[in-house]
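Consider the single chain below, provided in structure tokens and representing the form predicted alone.
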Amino acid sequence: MADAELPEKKRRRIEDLTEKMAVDGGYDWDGRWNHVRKFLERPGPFAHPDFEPCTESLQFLLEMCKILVIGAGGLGCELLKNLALSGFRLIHVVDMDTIDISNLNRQFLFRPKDVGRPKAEVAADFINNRIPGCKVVPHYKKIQDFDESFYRQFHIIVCGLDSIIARRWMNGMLISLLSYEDGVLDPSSIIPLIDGGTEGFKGNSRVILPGMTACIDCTLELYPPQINFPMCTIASMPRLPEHCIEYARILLWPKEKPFGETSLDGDNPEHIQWVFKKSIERAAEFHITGVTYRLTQGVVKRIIPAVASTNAVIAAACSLEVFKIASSAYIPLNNYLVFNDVDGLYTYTFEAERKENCSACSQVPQNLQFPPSAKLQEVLEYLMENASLQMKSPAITTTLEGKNKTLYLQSVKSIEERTKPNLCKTLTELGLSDGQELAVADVTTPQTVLFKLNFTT
């Protein structure tokens, strides 16, 4: 047979197989979901004590259950594949990033021709084309661009994020959706959150039932702090290639403004190339080696090292928890799983406990203990440096003499200039008193966090 005839023969064979697999114009050919039916239509030693095998559970997964996947990167690609092959058809995916060539070694839904396109759209197209009947809806946006009504439509939300800020914001959104009647939580308002995270050969997955189990902020101390280099080292005594890159990013970019008033964009090759060039010059001046384009991009974008096998394991664990909760066939993870294969294979689970005074889920005003002579700057630093809060750019407001007063707000330049002098004033000079309530807004949460000021002697 001539080589030219092979592609045509292969095409006809695929068409014949597709036609045979379709049943009454649908996608569920005989035996397609046998692997799922084994878990849902028969009892087993690990099933939930209250589970009753039935056919309705599979139909719920196929036709009704709506899943939101946040992130379409290393974890997100694995999650979308796993969920679609497990019978979930109504899936939405949110991701604000575009595909970079460095993603292709582990984010297997993407190809070289996709570089530059939105991750969410390419991932959705791939799954929809590859898995018959699946309807993945992409959203090339930030999670902050959606309101409550968007998130309320989903039965389960699963995160494959590399940002603690985004995790905390999503956690706060789901907590804000909770309903209480006479102080009792309405179970129907709970949207389970399955969270996965990886760093190199380590990873974790967890199950969060907002209002019932420990939330992201309850265990904030478990997340490794972001590496920040001292400014004096960056400016005067660089020793590492990262110091040179940070020098170009933090000091040279705003000073030289190579592209006008444009902010440094880690996804813009021209911006990264400029930082790379300046970093090389800085490194040569101090006889430092190791500055590469890839390292430059990693430092600028705060890229966390990723290993494909770790992503696969954690995404599998998260997908399993989604399946268990959606089907009610098995008891969910309680509630934190840790995975490590740096030296051999090690995994264990533990129950993360709720904090009674959690700033996100306790619904109790947090105590701030400061002497009246403390300056507002000290309060601001506490909000940012405290391990249980870790705010990024807190905006502080209060009520004085029946009127709302902004004590400090950084995100709006005109207000920041007007309120900056308050940072040098004492709490007494600002008119604050013992027991005063302070409302703090931050990018880490969609909710305003209430604090109660307690003066110490």
Given for the second form:
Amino acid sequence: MADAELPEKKRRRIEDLTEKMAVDGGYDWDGRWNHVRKFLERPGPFAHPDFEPCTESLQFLLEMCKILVIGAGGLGCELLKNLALSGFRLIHVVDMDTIDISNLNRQFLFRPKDVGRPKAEVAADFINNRIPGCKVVPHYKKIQDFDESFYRQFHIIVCGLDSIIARRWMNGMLISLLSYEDGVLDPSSIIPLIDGGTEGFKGNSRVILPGMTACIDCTLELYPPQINFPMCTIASMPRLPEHCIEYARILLWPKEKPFGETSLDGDNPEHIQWVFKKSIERAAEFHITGVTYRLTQGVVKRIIPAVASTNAVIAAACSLEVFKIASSAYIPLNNYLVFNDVDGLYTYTFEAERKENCSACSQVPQNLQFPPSAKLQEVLEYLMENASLQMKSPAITTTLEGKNKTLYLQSVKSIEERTKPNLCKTLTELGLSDGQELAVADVTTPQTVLFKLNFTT
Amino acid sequence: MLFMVTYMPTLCCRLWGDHGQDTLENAHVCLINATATGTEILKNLVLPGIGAFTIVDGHTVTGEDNRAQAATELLQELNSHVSGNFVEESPEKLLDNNPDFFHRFTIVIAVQLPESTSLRLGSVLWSASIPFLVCKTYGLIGYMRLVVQEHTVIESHPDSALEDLRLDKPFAEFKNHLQSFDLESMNKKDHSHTPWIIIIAKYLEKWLSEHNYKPPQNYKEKEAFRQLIRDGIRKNENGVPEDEENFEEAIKNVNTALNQTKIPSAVEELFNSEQCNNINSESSSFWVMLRAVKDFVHSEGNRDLPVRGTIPDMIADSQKFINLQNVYRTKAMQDAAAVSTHVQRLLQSLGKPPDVIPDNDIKLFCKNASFLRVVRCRSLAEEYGVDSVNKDEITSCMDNPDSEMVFYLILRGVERFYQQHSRYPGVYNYQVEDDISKLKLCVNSVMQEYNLNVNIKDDYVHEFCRFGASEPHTVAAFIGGSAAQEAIKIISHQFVPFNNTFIYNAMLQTSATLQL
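Could I have the structure of this protein in the form predicted together with the partner chain, to go alongside the form predicted alone above?
So here's everything in the complex, that chain up top.
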């Protein structure tokens, strides 16, 4: 059989197999949702107190419950599959990436022919074609491209992200949707957020009820800041193969511009090959062994080793929580699950506590304690380095003499140049007084965070 | 594009390395029953690149297609390099007519098997020394049972391992290297780029000479030792201490650096085991190498394991770091060579050629000597036998009636129910109510047979009837991921598998590992 025929024959065979499962005129053949019905139509001693067994629950799941999945990568593919097979049909998925060949060993909704296409679109197509009745809507976008009106339409949001910044942004967005009447939280404004994360053989799954339970920022210390190698090590005293690779990536590439003005693309094998070669040379200079092509690619792309099984476990736990919350068939996870299968299988379940003065969800104005002689630079560093804040490039504004004044902003070149001298000025020199309110914007949150300046002696 | 096509086959996981990937690609997995759980397990094995799988399943899907065939075709799509096969037979038939069929597999994974079949198959695989993984998704409970007689692990990759620096027993080459450093007379740059290992070693020498050759013993002495090091930080013209990060690192590492070098008790136990003391022609490479290391420990090793040869990264200039790293590396190579000589001696005494155990294997073994693990699971026959049941484990867990052990006990009751009624409890709505008392009777009869006096809450029995023997996809997916990773551990001999029963309670998202 010629190779060209094989894919076509396979495709038709699979379509055959899938079609055979459908009944004339409908998606829901006899017995299709039996395994789900048992939990929706039968009472039980461990169901949520609000649970009422009825046949309408299945209809709610199938026809009305709207779920948003963030990320269509390792966790996202698993989440979409689990949700679709559990009866959810109105699913949206957001992912800003396209498919890379290195994704194929765990992101199973993608095939070699899909490389280069947007993950969200390929994932949606796959699910919609294979699971009759399912209507996944893809969005090849960043989460920041949407505003409250988009997010408000969902009953539950589940995240399979690989970035803490994105998690915090999503967290902040859902907190901004909360409405309070006379200081009391309106429960109908709460959109539950289920968050899953994995790294190698470790993973976690958590349930967040914004405004009610611990949010992402409440437990920011659980995500220690990622350490980059110090510049002096890379520039003049490398010891590890990783130092040599960073030298080629950070210092040599911009200097030698091997491919003209193009920036280093971790997915371009020619680029990696160049970095690899230069890293070997650097390593040889210092008698360092251990530079390999794979290590080079891993360092350049900041690849965290990922394995299908951990994603499967964490996505399973997350999808089950979506089901529990949507159906009330059980009391949801309260509220954090940690998983590690390096040595046997280990899980630890605990209730993460809200932080009283959480900068994201506590509505308590944040305090900044500084002497009036402190320079703005110190405030900036505090915002970035403090373990509970971990801001990336904060923009600080305040109101002086009734007018809005930008003290420092990094993301727009002209404003950065104009406000840079402020960093060396003291707080009093900038006209700030005790009790002054500073508004800080940052990529880690969709809303500005208000800080109150407290002068110390 | 051509580059990408040729690169793809080597896209293996950095977590278990090329040699780990090779074991996967040479493995042939048998999956019995392509249910949701079964196909999830296989998916998680096919994706990372298992060489071959065979599905054994006598059930049919709607229409004419056998479930095994349908699953095989869908799974093969995931990875074109995997060879997928199916056998449209029930495992019971195969056990009747051709039990040797199972001998070709690296591991057999069975899903949703009735108790009698599990026991029969368990016995066949135990005699053939083939690892057996039994899995079940029952409502919101997940179950896994690993059955393997003896599983050796050289590369266990522990999460947190102590470094092997030998600062309490510095070897000759290290002492020699230490002499080339004179902290007092060094220039500023060298002083602040001397590795903390050297700093601690130097100050330890000083301390020992002043304290009757006794190292810092308690908190007070360790504090004094830290202060001794802190006093060594250079000061500028105004008497203010300079910023010497390497000294700060030394101070931070005093506690662990002063740890006594000793053989972990787990390794001592292995040294004392039957397999180590009784090396014969049947002994696997693992035991021959272990014996060689034991012999090394009692001769050249001076009662210590071979030096590991790695040091953590630390503030230092490249040359000092590389030189220090090489001192450890060279010593490790020497020790490995000595172990190798012992290996050769043992092989010779067994009439075996020296290349049966390659040098690289010996080096890897020595590097991981502190982390060696052997997992031995009890057989299913032992678990189920009236005289060999692990009563202690069951009763002590059930001191807490909400322990995950209760789910294991009810699953046993469920199997008893199936034997008596030829069906599972609560499958249809009208059965749920009546089946609760029937299931309770079954659970109690199992407890009585084993003479177990435990309290099984009615609520749990009720819930199991509510489950109606369903296989919800979310729970199937959880077990799918867990089981696949355990299978990969068995196949690759890397990382440590569980021993021997894993229960997942999806209602509370908790789990437990029981030794039954």
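Superpose the two forms; the largest set of C-alphas matching within 1.5 Å is the rigid core. This structure is a prediction, so every number in the text was calculated from the model and none was measured. Positions refer to the first chain, counted from 1.
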> Does superposing the core leave Gly266 with a CA shift of 2 Å or more between these two forms?
Replying inline: yes
>> Once both forms sit on the same rigid core, is the C-alpha displacement of Gly116 at or above 2 Å between these two forms?
In response: no
